[in-house]
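Presented as structure tokens, the chain that follows is alone, the form predicted alone.
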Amino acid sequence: MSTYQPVKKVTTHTLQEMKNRKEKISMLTGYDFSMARIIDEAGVDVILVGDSASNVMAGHETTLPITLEQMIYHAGSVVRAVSRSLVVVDLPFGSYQGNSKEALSSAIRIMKEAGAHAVKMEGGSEIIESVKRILTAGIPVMGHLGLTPQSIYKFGTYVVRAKEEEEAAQLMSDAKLLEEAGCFSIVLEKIPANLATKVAETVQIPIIGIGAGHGVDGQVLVVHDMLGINNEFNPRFLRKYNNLHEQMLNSFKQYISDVKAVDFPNETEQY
């Protein structure tokens, strides 16, 4: 008798059920096939193909330079690796702001060419027309409020957002607006924990935090940061679960040493 158990895919509906029963949602970024396969195997609920690929994969200072074509490439690599996780893909800077027709075209390309399950967009009232247009095509949308890295030159800094009453009220208003439009979830980045908790308690859809405290419905981290591959980034909200920078560096040094000493390959490692 077969013991095979089909893997139950995580969907937007799954995330809503998790919030309803107060089960926390786990989310990590992923940009390539090999890493995404391990993340998926571990049981992470959501893999975000983040425009942070601009930083960690391509070495840019900001997320702005990455193109739609590059996001489709990374997203397709991740989608081919997963059997369980929900794959959400960032719409990159310039592919949706100010033009809802272009926004829909960008989202359709990500869904068709990469096989993604949903898209993510930064902003509230200023991008709501684009959000609504994408949703009318049946494409799930995850929102993103608080510190929105695509707007870094407007903010001029990566400091905590929404500490002042006016900005906090605007964030709450935007969260409700995104929910009413039909977004299935919202990421809150680098905002006060008490505000994030209030948002999570006010709206019915799942709220995923990064630097937003534990009162939200789930957490997301950049995989290269939490693995300690990128050892230059040390914000308060980051917990490093490994120090792969040091481990990889030592492995590479040992390999170089073994090659130089003609210790690799040995007799059992050749034909």
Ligand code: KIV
Second form
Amino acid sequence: MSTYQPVKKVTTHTLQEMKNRKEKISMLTGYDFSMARIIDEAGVDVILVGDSASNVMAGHETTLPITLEQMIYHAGSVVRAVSRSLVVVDLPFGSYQGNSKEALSSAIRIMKEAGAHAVKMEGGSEIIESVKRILTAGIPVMGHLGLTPQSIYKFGTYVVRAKEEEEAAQLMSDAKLLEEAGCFSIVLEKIPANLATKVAETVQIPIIGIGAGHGVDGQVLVVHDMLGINNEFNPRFLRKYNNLHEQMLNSFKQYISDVKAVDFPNETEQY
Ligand code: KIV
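Alternative state: the form predicted together with 3-methyl-2-oxobutanoic acid, after the form predicted alone:
Let's see the whole complex now, leading with the same chain.
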């Protein structure tokens, strides 16, 4: 008798079923093969190839400089690593805001060249035509509202969004619009927990929060942040599950010291 058990892949439908039965969804960012392999093995439901790669992988101050080609490179590395997680890829700044034809062509490149399972786009009513056109091609779309880092120069700061009534009402209306258009999920970033809960209760599709409290359907964190690799980023919403900055620093220091002392390699570490 064979004991072979095929891996049950997470799909956009799995996420909807999870919301329906009130099971929380876990999502983490991933940008490279080795890390994505571990994240997938751990059982994380969704890996987001976020344009935060621009910050944590390339060292840019904002997410704006990363290109479509660079996102495809990161996404392909993640897709090759994954056997279970759903892989969602950010459409980078400048690849979809021009017009819906350009948006569709960018989304198709991500699906075709990287083998991604879905794309994510920042914005509401202002990008709805592009969202609809991409969906028409059979490409699943995840929305992103609240703090949308691609618009950082419009906002001016990374402070909590939608605290005022007018902006909160606009966010709610955008969430409904994205749901009506056919998005399978929406990320809500850095908004008051009460508002995020209200959105999650109002729309039927899964709402994934970052800095949006626990009343939503799932959570996402940037993997480098939650592992404590960058010790200079400490927002209130971030829980650090490790202090890899310190652990890596100590490992590198120990390696230097071993090399200098001719302790590495020893007799058993050579041919
Ligand atoms: O790019 C990213 O990492 C994101 C998450 C913060 C949601 O969009």
